[in-house]
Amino acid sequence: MKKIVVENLKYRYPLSNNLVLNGISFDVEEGEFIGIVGRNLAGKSTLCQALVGLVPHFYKGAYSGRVEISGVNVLESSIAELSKHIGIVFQNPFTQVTAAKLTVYEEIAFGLENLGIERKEMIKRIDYALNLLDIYRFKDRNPFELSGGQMQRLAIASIIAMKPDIIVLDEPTSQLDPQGSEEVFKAVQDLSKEGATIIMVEQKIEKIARFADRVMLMSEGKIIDYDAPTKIFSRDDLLSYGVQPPVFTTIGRLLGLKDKRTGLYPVTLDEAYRMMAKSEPHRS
């Protein structure tokens, strides 16, 4: 089942002549762990904000095309009956959290206090983004007492007692350390096992070559390519998109390691080893 299709999607900022997106198209399948990869203002946080009905309902501009969410139309809804459907994690969590709740139990119910959930239901979704972001121990700590790492948990698992279809992040290691970034990626991965539709604009490219199911290569407003990630990684021309290539990748094209049905080049350490594996003769 399709839970994101978008068709020739073009928006222009107000005031800007250019467009930021231009033409994109692409769909995404129930449970799928999406990954989107590009340089600096090749479109990805507006692509993000597009998905959850930001842009053009907030943002506003010039915007043509189609954007479905679980079979809603974006330009048709609010951005709250949106939010049913998705969700969104921005790059500082800082930006998140309201500020008007005095524990981390309380931010979470804040969202589903607004929806009018019931008081039972909204403990049993509170306690299990508790639970599975593995924050419950910081219930009752001020949500500003928090590391980074478990403010930006904080703020996934307000997004997940929403119980969203989808799950857009928008960057959310990029201001952490790699302990913190270690502690989203792992919250992230447990969604995707959960079964949860995950897009994510990532710059840590070997945790998106390990994790996603497709990788998104977008410049200029524009989706370059759109596949597995070692048919991704294995571009001749990826650095020209500002992409630098997972380790293993590199280590592979300079070791002459690849796969001898499809010519691509390892993205993981599993499967560099495999390749290697396969490709040492046979002693008898």
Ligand SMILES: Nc1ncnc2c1ncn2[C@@H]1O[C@H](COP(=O)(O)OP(=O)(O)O)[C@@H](O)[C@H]1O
Second form
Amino acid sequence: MKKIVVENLKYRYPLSNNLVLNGISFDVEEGEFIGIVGRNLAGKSTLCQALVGLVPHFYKGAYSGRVEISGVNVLESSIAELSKHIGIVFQNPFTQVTAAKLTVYEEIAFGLENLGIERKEMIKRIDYALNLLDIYRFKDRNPFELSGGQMQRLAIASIIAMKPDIIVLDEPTSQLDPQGSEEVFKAVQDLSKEGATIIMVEQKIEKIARFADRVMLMSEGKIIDYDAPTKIFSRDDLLSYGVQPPVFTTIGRLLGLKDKRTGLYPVTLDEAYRMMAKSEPHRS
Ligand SMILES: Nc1ncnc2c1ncn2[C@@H]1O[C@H](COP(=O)(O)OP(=O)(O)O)[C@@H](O)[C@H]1O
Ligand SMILES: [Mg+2]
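What would you give as the form predicted together with the named molecule, now that the form predicted on its own is on the page?
Now the complete complex, all chains and molecules, led by this one.
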């Protein structure tokens, strides 16, 4: 079943002359993990905002084409209604955590109270989210006493508790240290395993190469390519779109390691290893 259908989406911010999204069409199947890559200002964040309805409901501007989320047309729906289907996690957890509440537990409850969820169901959902994001032990802490990685996991837990089928993450690890990033990637991987549909904008290409089912390469408001990670990261012109290939792809290129059948370079450590084992007879 298709979770997201976008057809010829064009968008211009108010007071701006150029199209930030210029004829975007793609779809996402239920349970897929989609990575979005592309240089700065390519329009990745604007596309994320269009998926959750902030474009155009909040930002206004000129909009044409169609975005359908779980069968609901974004234009014919409100942001609140859409939030039951799709949630977004931004770069900086500090801007996402409300600061209105004293504890981690209350922070997650806050969004649910706004949705009018009944108490018993609320407790169930909060416990589920706290456990899934592995922050149960912090439930009585003040959110601002958490590390960056823990706080970003709280931001994700608050979204998860609303039970959206689709989660959009816009560079959620860019403000985090390596350990915090690792924690967040692990959490996102768990969500994916639970069946959530994931859309993740991310500069850490090695992670996208490992986790994504499909990768979208964006440039100047357009989709250049939308395909399996191996296909995207084997492109000879990748750097010209401001995207560094995964380190394993670069090594594969240097060593001439190509998959014999597909002619594609490895994108993960496992693939590089497999191709190396095949290409070189064992010597001792
Ligand atoms: N709120 C805004 N108002 C006007 N222009 C914006 C706004 N946000 C982003 N833009 C413009 O939209 C273009 C794409 O930006 P963005 O979607 O943030 O790209 P990316 O996330 O790929 O870096 C840029 O030219 C940027 O200046
Ligand atoms: Mg961005």
